[in-house]
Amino acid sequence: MIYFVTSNKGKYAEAQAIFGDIVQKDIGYAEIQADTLEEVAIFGMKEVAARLPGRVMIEDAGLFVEALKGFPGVYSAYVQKTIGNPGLLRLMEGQENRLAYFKSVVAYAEPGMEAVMFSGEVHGQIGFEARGSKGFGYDPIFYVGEVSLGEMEIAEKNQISHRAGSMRALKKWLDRR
């Protein structure tokens, strides 16, 4: 059994669809201001592993928009909470280049071992409008082809998503041990 430390029910649902036997733990941990998702994840994992004995994982993700020079990036959760999708769409007004990607980093640790990390990405573009009520966060404005992630069921999203990529890499690593 693995403890997935997150307060985000959407992240947990996506992870559970891949792992099946994980348990959500909403214990909170410090998220530092850093330049990379990897730095945020490894810092958080040190705290989580010290507080929660056993097999633990955390995940950090960001939306990186090319026209905004990678913003919101590591600040994606904060930007989502403060200006949300309407604010990001306003920032994109008049932008021809709408290319963007999501990146996910999963950190995993168990007693007696150093944390390991796995990452995944999905490339697409920022749409001109929000579409779909599935998923969470930026999903309704992030399009892969003509479809937003907010229009996809979890099974369909997990075929292509950044989070599914990082979590599948962890699962493959665990299965080989």
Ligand code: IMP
The other form holds:
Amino acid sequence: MIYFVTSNKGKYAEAQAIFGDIVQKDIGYAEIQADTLEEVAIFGMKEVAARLPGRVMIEDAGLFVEALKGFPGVYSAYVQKTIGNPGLLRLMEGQENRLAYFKSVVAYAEPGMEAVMFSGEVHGQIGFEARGSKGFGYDPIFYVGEVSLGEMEIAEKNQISHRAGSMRALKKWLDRR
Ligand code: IMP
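What's the form predicted together with inosinic acid like, now that we've got the form predicted alone?
Full assembly next; the chain just shown is listed first.
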């Protein structure tokens, strides 16, 4: 049994569709201010592994907008909480370059083992309006082709998403051991 430490139900639902037998643990951990998702994940994993001895995984994600030089990136949670999707759409007003990507880094550890990390990305565009209410966070304003992630069922999002990429890589690694 693997514990997925997250407070985010949407993330858990996506991970569960890939792993099946995982359990959500909403115990919270410190997310440091760092330049990369990998640093945030590895630091968080040290705390989580110490508090929850067993098979554990955590995941850190961010939205990187080309015209904003990668912002909000590692600040994605704070930006979502403060200005939200309407604020990000306002920041993009007048921007022709709408290219953006999500990146996900998953870290996994079990007792007696160094943590391992896997990442995934999905490339798309920041739309001009929010559409759909199926996902969470930035999903309604992130488009792949004509469709926003907020309009996709989990199964569809999991065919292309950053999280599906990182988690499938972890699953493959676990299955091969
Ligand atoms: P964190 O990985 O929980 O730190 O997420 C950073 C921010 O990005 C949060 O505000 C999330 O809601 C948002 N986010 C993470 N993954 C996704 C996603 O798959 N779709 C939309 N927003 C996401």
